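First, one chain by itself in structure tokens, the form predicted alone.
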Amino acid sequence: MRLDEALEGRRSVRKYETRSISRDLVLLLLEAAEMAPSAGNLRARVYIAVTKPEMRKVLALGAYSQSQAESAPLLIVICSDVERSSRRYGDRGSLYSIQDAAAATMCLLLKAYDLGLGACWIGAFDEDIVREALDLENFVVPVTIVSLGWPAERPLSLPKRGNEEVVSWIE
């Protein structure tokens, strides 16, 4: 698949078939996520793959009852490892580890599309609920929850914004 095809074709999928995703495919997704750039090449991020229905339900509640978080056969919670990044970068380490997790999320989403999976980046959630449900260490911060499954919908593309709307030139 060409990168342009993935960039143009990838959409947020919120409806999934009930069939599961094999562990081999999950590992491919996580390998792609780990190819993302990271500050100082520290890869200050942690992944938690969740297939257990009861935990998906708890995480869905933490995600303000977004239905795709419960109905998806797989959730991957991508967290920043603030401690890992802060050892090198001090106070800026927190920001850099969040950027690391966000870059990994995008690579994971593109790989999901490449594999024929549907996925949705969930950024709206109650951090305390997610943190408690997953029993995260204090220095591990949940950044995104990605719902994944075999798509049961094909969302349409949104109209593109023109360059004149999004680009400022300093010449």
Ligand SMILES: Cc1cc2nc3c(=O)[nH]c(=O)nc-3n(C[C@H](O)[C@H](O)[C@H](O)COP(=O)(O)O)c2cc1C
Given for the second form:
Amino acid sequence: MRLDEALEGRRSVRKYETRSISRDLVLLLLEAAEMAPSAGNLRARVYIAVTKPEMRKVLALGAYSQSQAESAPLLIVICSDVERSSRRYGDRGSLYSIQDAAAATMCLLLKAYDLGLGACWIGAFDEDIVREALDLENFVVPVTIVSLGWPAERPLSLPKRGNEEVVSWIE
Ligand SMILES: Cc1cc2nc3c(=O)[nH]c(=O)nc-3n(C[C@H](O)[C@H](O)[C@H](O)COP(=O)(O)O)c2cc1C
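The form predicted together with the ligand is what I need now, so please give it after the form predicted alone.
Then the entire complex follows, led off by the chain already shown.
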């Protein structure tokens, strides 16, 4: 798939079929996520792929019962490893590790689209619920939850903002 096609065609998909996603595909998603750039190439991020129904239920609750979190057969929680980044970058490490996780999320979303999967970036969740459910160490911060499944909807493309609206040129 050409990059332009992926960038233009990808949309947040929030309705899924019930059929599951094979582990091989999950591994392809994670490989793509790991191709994302990271500060100092530290890759200060970790992934937790959740298919277990009971755990998905708790995470969906943590995501304020958003319907796509409740119905997705797969949730991937992408966390920043603050300690890993802060060891080298001090205070700045916290921000870098969050950026590492966000960059990985974007690559994962594009790969999901490439594989024909539907996916949605979920940033609205109760960190404490997610942290406790996954028994995360203090220095591991959940940054995104990506809900994934075989698409049961095809969202239309969104209006784009024009360059004039988003760019300031300094020439
Ligand atoms: C930081 C961030 C947080 C987001 N959180 C949520 C969320 O909690 N729930 C949701 O349904 N979509 C969430 N989204 C997806 C956006 O709503 C979506 O990307 C936006 O509406 C544009 O639509 P598109 O992804 O189809 O282009 C989030 C996206 C980002 C980048």
